[in-house]
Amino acid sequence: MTHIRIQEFRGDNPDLIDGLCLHPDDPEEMLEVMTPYMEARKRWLRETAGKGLRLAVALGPEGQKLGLMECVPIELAAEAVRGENSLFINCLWVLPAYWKKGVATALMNHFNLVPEGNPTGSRLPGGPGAGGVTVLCYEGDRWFGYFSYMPARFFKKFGFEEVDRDGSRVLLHLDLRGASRPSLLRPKTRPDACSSLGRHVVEVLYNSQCPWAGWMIHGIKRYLGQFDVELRFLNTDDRAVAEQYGMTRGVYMDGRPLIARLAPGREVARIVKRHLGDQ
């Protein structure tokens, strides 16, 4: 696509992401459920704007919104990673109608991440304080059953190299000035997770960075109502919670990790049912 224009979030214009994280053409039920979580995302953006957040939106020739890219210092990453002296790509998202039209590359270029002839020609967004760029990607994992989110193969084209892995979750890093090697937190078994009523406990972890967490929570409440389980919802905006569990978005059951990403309620119910049957 030609004539892509980039507009940056300034801290006082969170409505810039309207129509991207939550699209007006989505089903009415989805809009109703996710709108409060969209407002939580906007609050998170405003709060993070003064801490090194950079967010850019790609606009088409008629001003239509195409996609966005969001970066933060790795210490503020929305994912369960450790590192320092590095920028972290929280999200690179393009609306499906504009996939494979150069939108993601235009956003990478805006952040000065497109190699100029080779990967070592890349420059780091965010100034001289960071020495690399890190991103958590996925291989062969379709979020909510139908779309590929943050595919590793895309970032590898720009010189990012694998530095850690946990199943389908792949941590990639572009070392520009000798940044320390980042790593993934691993989901931790929590033997103390139990219910006072002797029921199975399902813990759902989410944060304010993505309103799709709201759709996951809604689906889990709907589809797990058929099981005799206790549901607990934990917001990992508190970094201590992420450190305690070893993930920021996912599902635990009886202290054991089941899913380390956002997932639809039906998928969670299917996995919970299988685990209940095994016991």
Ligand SMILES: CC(C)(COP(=O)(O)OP(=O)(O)OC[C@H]1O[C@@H](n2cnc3c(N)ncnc32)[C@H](O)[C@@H]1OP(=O)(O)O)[C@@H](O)C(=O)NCCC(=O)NCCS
Contents of the next structure:
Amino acid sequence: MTHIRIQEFRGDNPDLIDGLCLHPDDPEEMLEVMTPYMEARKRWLRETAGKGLRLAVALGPEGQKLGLMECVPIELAAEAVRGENSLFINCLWVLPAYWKKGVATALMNHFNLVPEGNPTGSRLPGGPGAGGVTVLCYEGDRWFGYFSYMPARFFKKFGFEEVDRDGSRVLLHLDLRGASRPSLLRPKTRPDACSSLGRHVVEVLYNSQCPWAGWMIHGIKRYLGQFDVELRFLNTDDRAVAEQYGMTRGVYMDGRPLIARLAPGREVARIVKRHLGDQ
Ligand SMILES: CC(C)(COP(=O)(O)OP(=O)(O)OC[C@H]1O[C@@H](n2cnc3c(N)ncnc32)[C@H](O)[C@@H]1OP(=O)(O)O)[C@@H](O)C(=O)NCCC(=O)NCCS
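Moving on from the form predicted alone, kindly provide the form predicted in complex with the named molecule as a structure.
Below is the whole assembly, all chains and molecules, this chain first.
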């Protein structure tokens, strides 16, 4: 697509993301459930703006929104990763109607992450101001069943290389000479999270970075209602919680990690049911 324009989030214009993370054509129920989580995301954006967050929205020739990209210093990553002097891509998202038209490439170029024609070249003047760029991708996982979730193949085209892996979670890094090698946190077993009153405990970890966490929570409440389990919800905006669990978004059951990503309630219910059946 020609004439892609980029608009940056300045800290005081969080409405810039309206119509992207949540689209007006999404089903009524989704809009209703996720709107409060969208507000939480906007609050989080405002708070994180002063700490190095950068968010850019791609606009088409008529000013229509096409997609967004969001980066933070890796210490503030929305995912369970560890590193230093690296910029972490929290999210890259293009509306499906505009896929394969160069929108994501325009966003990557805007952030000046990759020296053009030389993906493994040295740090750029005017580049990200970090020694590397890191992103968490998934192999084979689908975003709430819809499409490839942060596909590794896309980022590898830009010279990103695998530096760590845990099941389908693949950590990619683009070394611009200066970042230490980042790594994934592994979900930890938590023997102290035992059943209360003899019931199984399902813990749901989420954060404010993405409103779809709200859709996960809604789905889990709906589909796990049929099981005799105690549900607990933990916000991992507090980094200490993320470090305790080795996870920022996902599901635990009786102190054991079941899923280490955002997931639809139906999928979580299927896995919980299997574990209940095993006991
Ligand atoms: C991956 C994604 C960002 C690509 O956006 P896009 O605007 O279609 O990408 P571009 O048009 O700039 O494509 C650049 C290159 O990547 C390739 N590519 C595009 N989508 C790809 C995919 N899903 N897997 C692998 N390669 C892909 C294109 O073919 C193109 O390669 P080429 O230059 O050799 O032709 C987009 O499909 C998307 O948003 N997916 C969902 C991402 C996600 O899970 N976000 C978190 C949830 S909000």
